[in-house]
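Read the single chain below, which is given as structure tokens and is the form predicted alone.
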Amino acid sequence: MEKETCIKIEEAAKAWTAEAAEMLQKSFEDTLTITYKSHIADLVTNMDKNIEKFFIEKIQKVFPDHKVLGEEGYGDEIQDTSGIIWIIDPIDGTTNFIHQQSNFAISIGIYEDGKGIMGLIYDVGNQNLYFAKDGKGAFLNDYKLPKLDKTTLSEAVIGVNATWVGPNKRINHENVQEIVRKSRGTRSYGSAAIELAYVASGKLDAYMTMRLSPWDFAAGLILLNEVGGIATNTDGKPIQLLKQNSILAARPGLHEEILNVLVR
């Protein structure tokens, strides 16, 4: 990519990112919609709509090459990765959004033929912006993020739902039970997006899930890989970026500690 074209681009989804995080502050003095899609814990609301057709419009209209892939399905039917690809989750977190009006984030991940070449997690809540681009590092808005070091299983927060500790479909949740008692302690936001950001940033040390979806870890990926973090499946298989993936992000050392017991 050329460099004034990354340029622009960098410029338009920052400012993008916070003319909608804006919109959001000000829908909690308004009532939400609120309906649900798969289940009735699977919310959306009406600004989870308003705000990726915000970033759809926006994008058509500057990029109009550029092709987009969104939760709420207002984008583009993208069949591979050619090309750029802006892959928009416009609320992480929605149902923290609803209940708590925190820990919740507009995630960002930019693609191009496959390649992360930049992401952005805004943290509303804390108006905190992650953001890092492909070879240049990773930023807690205007604080360089250091590469992350090894650590063991026995000094490590993990972020993890109760979901998988329990009897599930997805994987052998007396694993997970075994990573939970060697670990310092857990904790789980509800936010993808915000959970690999902390990856990321330090502030957990690793992040475990059995089930997302593209627009959940698109950005935290390209954050992950400028501090030197290590996501992969959680059967250490590599990740298929426009599909439905069980994910497992670490620090160096950590991941590959976690893995082998996941894997046994």
Second form
2 protein chains.
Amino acid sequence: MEKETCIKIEEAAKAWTAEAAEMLQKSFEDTLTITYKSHIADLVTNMDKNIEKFFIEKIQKVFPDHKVLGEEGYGDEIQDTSGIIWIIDPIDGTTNFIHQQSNFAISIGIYEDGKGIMGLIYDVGNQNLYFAKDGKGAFLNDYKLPKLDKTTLSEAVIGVNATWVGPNKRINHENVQEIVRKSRGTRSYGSAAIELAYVASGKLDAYMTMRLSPWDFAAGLILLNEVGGIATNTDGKPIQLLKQNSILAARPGLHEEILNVLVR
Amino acid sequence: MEKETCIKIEEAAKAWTAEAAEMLQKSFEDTLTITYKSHIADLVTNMDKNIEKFFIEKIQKVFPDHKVLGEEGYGDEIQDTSGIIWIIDPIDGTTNFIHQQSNFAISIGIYEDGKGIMGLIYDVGNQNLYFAKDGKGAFLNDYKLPKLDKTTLSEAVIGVNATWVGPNKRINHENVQEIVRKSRGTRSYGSAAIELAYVASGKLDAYMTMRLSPWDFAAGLILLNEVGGIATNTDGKPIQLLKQNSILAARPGLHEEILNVLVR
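Give me the form predicted in complex with a further copy of the same chain now, not the form predicted alone.
After this comes the whole thing, all chains and molecules, with the earlier chain placed first.
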């Protein structure tokens, strides 16, 4: 990609994300007068759709040859990874959006021929922008995130939801219990995008989950790559960009240690 | 308690909390140049102790007849609940303080003859002060928190750590797994004070954990009481203020529904 194009994409993505975040924050003012849960749920569905449509309209106008893959399905029919694809989750962490009005994010991963070019995860409630550009590093607002040091499970704080610690169809829960037991502690925030951004910024040492869609992880993978984080499926295989995947993202060293428990 | 005394305590507690929060935030500037984990751990130990001593000195000077119960043990030997007792956790969520530099809190519960008078939980990273005064309601910064509506488990987001979802010595984990399965979702933040404040402010519908000390829950109970939240041990018995307790805190309705699973 030419440098000029890349700068143009960065400026546009950041400006549109800021605008979308404002729309989301503004929607809370409306909910303050709404007391019935069903109404809030309706509002959320609308906001998810509206924000996705907002991005698609902007992208189609400014970058007519780019494609869009979005959670709400208003984007393009994507068959392969050729060309430039914006992979967008307008609200990652919708339950948090409803229940907490915080801990949700706008997630945008931009790929060219399957290679991550740029990732943005905007934690709207805390006004924290996690941003990464291929080969240029990752940033939390103005702060350049350092490369991730190695760590061990006994010193690690792991992002894992309680769902995977009890019996479930997707993973041997006894292996997950062992990871929980051997770690320093676990956390769960209910937004995959934020949890991947936390691994990239060192707030979590690892994050694992059993089923994510492309819009949940597309931006996070680019962030992780820039700081030396490792991300694979929970069986150690490479993540497939356009499919549902299990994800194990972690600092170096720790990724291998967790994987050894999960795959034995 | 006389109204004047109460106002004096409120002003002092808020001012000292703000001052302590500034000390904690400032400590991060020092850590930016510290790269070895052991050094950060030392710093944390110091900050825990320093903040507790800071409060004790202030309290002894301004309210010489009040007693202090603190996590670090610099306070008084408390035998019973008579008189006015400040129950203080200088840093609730120490692991988060080290790993995240956010999601930790200063927690202060003030009791008179065993009755909750005032509670403060200051989420330092997000600059959110949760404050409650007996009979006067609970507040998140300037916003008066509404009374908690009833809810059901299937619509509820529950705060519960993965530790209790696997086999453990303190609770039948299969009952906890059932609660996880039947809920809308679970979260875990690693700070009991913040998690109790989240229940009081509706960000979580319930929170359960198996072992908390007085300084972990003293402030949270006062907040919950002001918004109609229910808090007991996980076997339904009353919480004992000066001992370690299991805690189940929840919206009305939901508390009973969860308890029915835990005690059967």
